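First, one chain by itself: the form predicted alone, in structure tokens.
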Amino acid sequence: MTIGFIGIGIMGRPMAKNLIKAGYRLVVYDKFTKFDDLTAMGAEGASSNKEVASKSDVVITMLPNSPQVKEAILGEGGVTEGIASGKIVVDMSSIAPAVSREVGEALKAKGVAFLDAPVSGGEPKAIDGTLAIMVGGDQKIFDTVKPILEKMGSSVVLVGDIGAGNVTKLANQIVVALNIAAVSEAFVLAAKAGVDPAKVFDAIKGGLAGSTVMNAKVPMILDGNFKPGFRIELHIKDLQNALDTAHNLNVPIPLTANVMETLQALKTDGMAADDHSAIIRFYEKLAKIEVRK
């Protein structure tokens, strides 16, 4: 089986090489970035998202948002211009859920299966191959690619139709974000009442408060590392993607605006391609406090 990458960026090059790892024949391609690593490792390099398609009996599109994936697929010189009958296209895209169905059609009229498949866990997780995966589509081709999957993630679940993956991406950033802020909001109250953030952190992590989000942030709050494994500006957009979704569907998430306003403040503040931990930033500028060891 041969496989088309296209999109190799900080999440997309770890998960191609997972798959060159895994013995798969891959066809890579990227707008804008160099791949010369992926085809050092046997990759073979193409010109076009169109040349991808023609070689590829799986796509694979890695992709900042909705107007990237609508270009890379539907546009000129796109997936659709080489793609065959009978082939399968997933986007691993975290976009908009209203996008995925729109490209779903698109492929469908061509006979083309689509699955729409946004991952969690950032550069970290994207490397280590432990990624969750969540699936909108059919069940037939969900089986077709999991083993696939399985190669970029420990979690591969398949939650609904399609565009339900990205339905569950926007739920799964709403609470990474809210939890972000939350933990960034309690720890520096503890710095500002003068207890140590790393004993609060060792005293509260095993209890009800704890958390997979805690556990990977509070160290690099603590470290002041805020090198991107997620940006500011990716979750930007996917909070835009849940605000813009929710409202269509007459779903008020005040929380979720909060949050966003925090964001925008700190993209303001030039921190837009910090690690979305530097939420905690914005907290310690109005405290004039820094949480650190």
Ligand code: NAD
Given for the second form:
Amino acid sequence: MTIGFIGIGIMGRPMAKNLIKAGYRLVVYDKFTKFDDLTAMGAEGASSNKEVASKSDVVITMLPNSPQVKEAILGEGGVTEGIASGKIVVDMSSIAPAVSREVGEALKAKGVAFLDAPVSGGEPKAIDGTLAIMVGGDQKIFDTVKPILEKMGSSVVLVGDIGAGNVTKLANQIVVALNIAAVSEAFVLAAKAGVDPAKVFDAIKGGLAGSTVMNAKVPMILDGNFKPGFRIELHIKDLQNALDTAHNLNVPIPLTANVMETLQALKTDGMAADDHSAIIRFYEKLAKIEVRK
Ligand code: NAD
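Which structure goes with the form predicted in complex with this ligand, now that we have seen the form predicted alone?
To see the whole picture, the full complex is given below, headed by that same chain.
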């Protein structure tokens, strides 16, 4: 089986490497980023998305957002121009669920199956092959590609029809953003009240307030390390997709809207490329204190 991999960025690169290491034949392409390290590992380099599709049984895309996925799959020189009926496309980017459904419909018209399969876990888990992968689509297609996805993730769950993977990812991103904001507000208060934030962390991380987010982000905050990780600009993209999706369904999501404005303020302050743990810097600025060791 030949796997096409499109989008050799922060996430796509280690994910593609794990597939090569697992013994799959890969054809790879990225419109803007070099991929010599992958061809050095044995992958075949292509010169367009169309070429990748024409040489692959399963095409995986790992691109920034909805417009890039539409361009790479449906656009000129895109996957649909090269792919044969009976093949499978798996989009692992985090995009708007409505666009997943649109792409799925366009591919169905060509006899091509589609899954949306966004991931959670960030670059470290992409490197380790331990991503959480949430999948939308047909059970039979899911069963066919599950062994491939398991080379990139330790949790691979079919959550519903096409689009359900990205709905689940939006839910994930809301919980993560609000959790970082809650941790930020709480730790700024503790620091301003004169209590050592490292001791607050030790005292509460094992209780009900503890979370994976708290364990990952508080040590970064205490070190003043806001290197990404997951960039604020990507979280803005995800929350915009969450707000659009919610509003189309008449679902108000006021807490998400609030954190979105925090992220916008940080972007205005030049922090768009910082890790999303920098949400605390918004609260630090309001209270005129820094939460550090
Ligand atoms: P990235 O910007 O590093 O990589 C995307 C790649 O797509 C780039 O190399 C870019 O050149 C390429 N690209 C863009 N348009 C293209 C086109 N038309 N054809 C071919 N290639 C094209 O982004 P990333 O951090 O790897 O994230 C990819 C996706 O995964 C995003 O949707 C992101 O939200 C999601 N995600 C990222 C993380 C993370 O921690 N970085 C974690 C979970 C999910």
